[in-house]
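First comes one chain, alone, set out as structure tokens in the form predicted alone.
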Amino acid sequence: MKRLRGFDYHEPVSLAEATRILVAAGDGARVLAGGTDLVVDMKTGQMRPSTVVNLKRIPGLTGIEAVADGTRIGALTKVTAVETSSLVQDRHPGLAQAASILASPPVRALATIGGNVGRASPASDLGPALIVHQAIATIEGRDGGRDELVEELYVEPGATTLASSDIITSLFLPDPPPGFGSAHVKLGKRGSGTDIALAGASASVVIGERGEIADCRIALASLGPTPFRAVATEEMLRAEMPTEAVLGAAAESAGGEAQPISDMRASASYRVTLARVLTLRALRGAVRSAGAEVVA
């Protein structure tokens, strides 16, 4: 563990004040949300910010509420609150599942949903779940506010489209249509669910009037440089009946869309196998979440 290098520390009480500090500090500034990643990176020397801006005193950045056409989650909302929210469990079950297996209970009690998105880890638990729920990030920055799909935020490992002066203020998840269901699964190194994902998969489906998969979304983690959608696999599922054969073929397709690396935790070939296995599990879970059955 390295000695922390000196840095300027601020606790602004408004978004305008936070933005002014971040703009003045430039690329050396970092935002502190839950701190579960930033503080560790600073202690290990992986990150040496010149300025740290703690957002915890700014009002309006926490909470989960039903709003017009969807659910709003403040960016500083703890992952534990997302996990246990009845609103999230009912409307966006895959996100609640993803939150429930992020790291460990003590980490979930500190980590925030906005901080997890901004971290842009390829192994993100929340990223894939937010993507299949078509989540939109509201961002405040130098040039005012804007909205951006979470799936479009990710650029490369640890990097997003966010400027150094940008702050994610909330996440909006649109209300699901009738027949919607979602699920998230992952495998950690010890299979305990508490480790960084060797691979993860989220899926959402909309079951149509005939029992067919009218629409679907699949997002994968630890299987590419960022959380990403398996678009070709989604296309092959639309208008198909949710049979074991159809879902199995989709799982094989998702394995073909995976672009994993080999590292000290797992080989690329093993991760491709996991992509197939976890996609199948996620699709089965999403179909059941929608109130339908996977038929032989």
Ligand SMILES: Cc1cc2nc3c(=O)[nH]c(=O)nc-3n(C[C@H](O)[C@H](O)[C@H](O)COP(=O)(O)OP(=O)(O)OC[C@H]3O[C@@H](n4cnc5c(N)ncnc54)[C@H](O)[C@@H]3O)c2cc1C
Second form
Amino acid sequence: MKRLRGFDYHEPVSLAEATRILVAAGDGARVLAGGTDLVVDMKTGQMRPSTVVNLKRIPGLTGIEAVADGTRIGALTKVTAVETSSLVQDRHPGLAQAASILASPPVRALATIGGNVGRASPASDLGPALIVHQAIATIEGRDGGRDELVEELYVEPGATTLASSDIITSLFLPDPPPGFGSAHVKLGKRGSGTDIALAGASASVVIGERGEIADCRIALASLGPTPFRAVATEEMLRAEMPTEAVLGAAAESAGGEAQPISDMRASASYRVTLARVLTLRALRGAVRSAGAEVVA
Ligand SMILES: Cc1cc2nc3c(=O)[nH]c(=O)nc-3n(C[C@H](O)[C@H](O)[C@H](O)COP(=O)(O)OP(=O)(O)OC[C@H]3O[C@@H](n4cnc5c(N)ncnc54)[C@H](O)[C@@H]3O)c2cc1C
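Same protein, different form: I have the form predicted alone, so give me the form predicted together with the named molecule.
Everything in the complex follows now, all chains and molecules, and the chain you saw is the first one.
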């Protein structure tokens, strides 16, 4: 580890104060949440912010609550709290699963949901799960507040559409419709399921009155430059019955939509195989979570 380079450090007590500091500091500023990514990247020299704005003293940025039409999760809410929330487990099970296999308990006790989105890692666990739950990020910036779909925030590895003065304040997950189910699965290097994903898959389904897949979403991790939806595969599943043959064909299709790289952790061709296997598991899990059966 290299020594940390000097930087200005602030602990504002309001969003307005944080925004003022971030705007004045310009592009070299970074907000700090749990620090599990940012502090590591600063120590390795990958990130050299001139100004660090710690959000921890700003009230109202933590907590999980049922609101009209959905669930609101403060951006500074720890991953452990997402994992163990009965509200999230009941209404958004795929997100609770993703939180439960993110790193190890000590990391989950520090890491925040907003920091996971802000980091924009292609290997993110929470990103795909938030995407299949149609999560919306509420963002405070120099021109006031705005809402954006999480799936539209991702640009490239480590980069989002957020300006350096933007702060994600919360994530909103709409209430699922009747017949909804979701699941998240991944495979890590050691097969423990709790290290960074070689590949990951989230799926959500809405089972219709005839038992058909009335709607579905699939989002993949470590299979492209950002977490992304397998849109063509989703389309081929709509209105189909959830049989093993249909889900198997969808898994093949998701393998075709993956655009993985080869790196020191896995080859691209192995990751394509994982895309198929994990999409199949995520779809089976989502169908079962909806209270339906996968027909042989
Ligand atoms: C050993 C280890 C294992 C890990 N394993 C996994 C894993 O399995 N799966 C996984 O998904 N991640 C993993 N991570 C990555 C990390 O823990 C998560 O991405 C975590 O959720 C980041 O949250 P944080 O609060 O620590 O973010 P920070 O490190 O504080 O910030 C990360 C980035 O997001 C920005 N940011 C933070 N909060 C906000 C906000 N509210 N608004 C706007 N921008 C913001 C920061 O400026 C920074 O650029 C691992 C990390 C470590 C150290």
